[in-house]
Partner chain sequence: MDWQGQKRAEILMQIMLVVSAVAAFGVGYTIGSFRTMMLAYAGGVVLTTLITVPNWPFFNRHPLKWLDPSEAERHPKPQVNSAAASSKKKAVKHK
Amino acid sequence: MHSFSYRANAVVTFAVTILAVMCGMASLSDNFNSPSPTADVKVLNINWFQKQPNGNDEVSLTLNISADLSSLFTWNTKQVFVFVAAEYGTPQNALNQVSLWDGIIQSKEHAKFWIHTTNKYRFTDQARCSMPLFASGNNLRGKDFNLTLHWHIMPKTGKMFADKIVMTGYSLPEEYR
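Structure block, one chain, the form predicted alone:
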């Protein structure tokens, strides 16, 4: 005859195994979801475009950000981190990314939004410098850039997913304002 502790151990081990298998199956079920988010980011105004005293170019933009990210939400989605980045190339770096705005969406009800805002973070040229937000040079004058809406889906269980929508066709003026 088996003791009480032996039987309790067998029941708990069986329950944990079943729970782990169900979590694995649930996490795999997210692979069958094919989201179709939509987004549009418009530059309404270039508020200022100036050379800082240390020689860096800095830009302030007014943006309209509209997105419908509700298709990213499933039963397994805890929250979605979303941000808009300006992306451009320079002779020193093939890809420079500057975050302009970010947010955390915690429910499907808040996943469809429209925001009228100025950039939350500095859009400063990052050509070459030890400080991440500052650089020397005037690499932004006349520069073409893309605005990209990135998102990272943080699930309740399983791996994180990330994707983006790139919007092209933006350029900065040749002269400072």
The other form holds:
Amino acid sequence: MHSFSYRANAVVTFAVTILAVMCGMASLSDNFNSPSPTADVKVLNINWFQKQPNGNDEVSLTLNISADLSSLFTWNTKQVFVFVAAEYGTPQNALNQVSLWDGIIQSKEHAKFWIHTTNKYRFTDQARCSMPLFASGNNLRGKDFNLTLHWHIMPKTGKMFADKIVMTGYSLPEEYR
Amino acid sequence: MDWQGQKRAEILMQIMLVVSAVAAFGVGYTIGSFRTMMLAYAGGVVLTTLITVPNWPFFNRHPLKWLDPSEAERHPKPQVNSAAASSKKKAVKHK
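Please move on to the form predicted together with its partner chain, as the form predicted alone is already shown.
Next comes the full complex, this chain leading.
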């Protein structure tokens, strides 16, 4: 600790190292939080269901999404990214996931919400062109699908947690309308 | 600063930083405010800097005793042997 600049350097270095340790501990404290979120998505209406010119099936839905994600927030949470995805299986692919809606929740007060909306992103099933004779985007007719509410808890420092709630029992009509 | 003062300054700095970190984390965690933790810690760091970095008088309580000038004259510094040094240089060149 010979000179002013030596001591100043020592203080700064040690302070920053301790800061890193504090942030690590803050992130670890998130593990003590046991969240209990609830969610419910209702399909209020199938607005239309068509085959597009490029061969894909596309459907437009009106959804009512209500959720209580306030137990996900801790002192170390910056924001929660939440999205609703439709999941279904086809003969070509066991799992298809299409994101229908997403949002960012920035505080615990906004985490208990209710939104009535059409799907923000297009719900389409894409035709694969590798075997032109079999190119069928006909997969959505009469299809049963799950709607899953996923969330990513984005921290101020440290580890990000992600989880989901799966809701089953939705299906699309047999014929185009 | 003298030697004792330097040691005191170092120990004081380490203890103050750790204590302010622990206190800041405790308060922040209990209140549930990350911002409070950061502000409290920043305050602690500034306080530590103000106390340990500048050359305060209380760090100079055991000053070093330098020799008086009259004492130093009686014990002159040894002279460097310049003749021996130059002959060494000549030997290296001939190699």
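Positions refer to the first chain, counted from 1. Please read all numbers here as calculations on a predicted model, not as lab measurements. Basically, rigid core = biggest C-alpha set you can superpose within 1.5 Å across the two forms.
Put the two forms on the same core and the Cα of N9 is off by 2 Å or more between the two forms. Shown in the overlay between the two forms, fitted on the rigid core, is a CA shift at A20 of 2 Å or greater.
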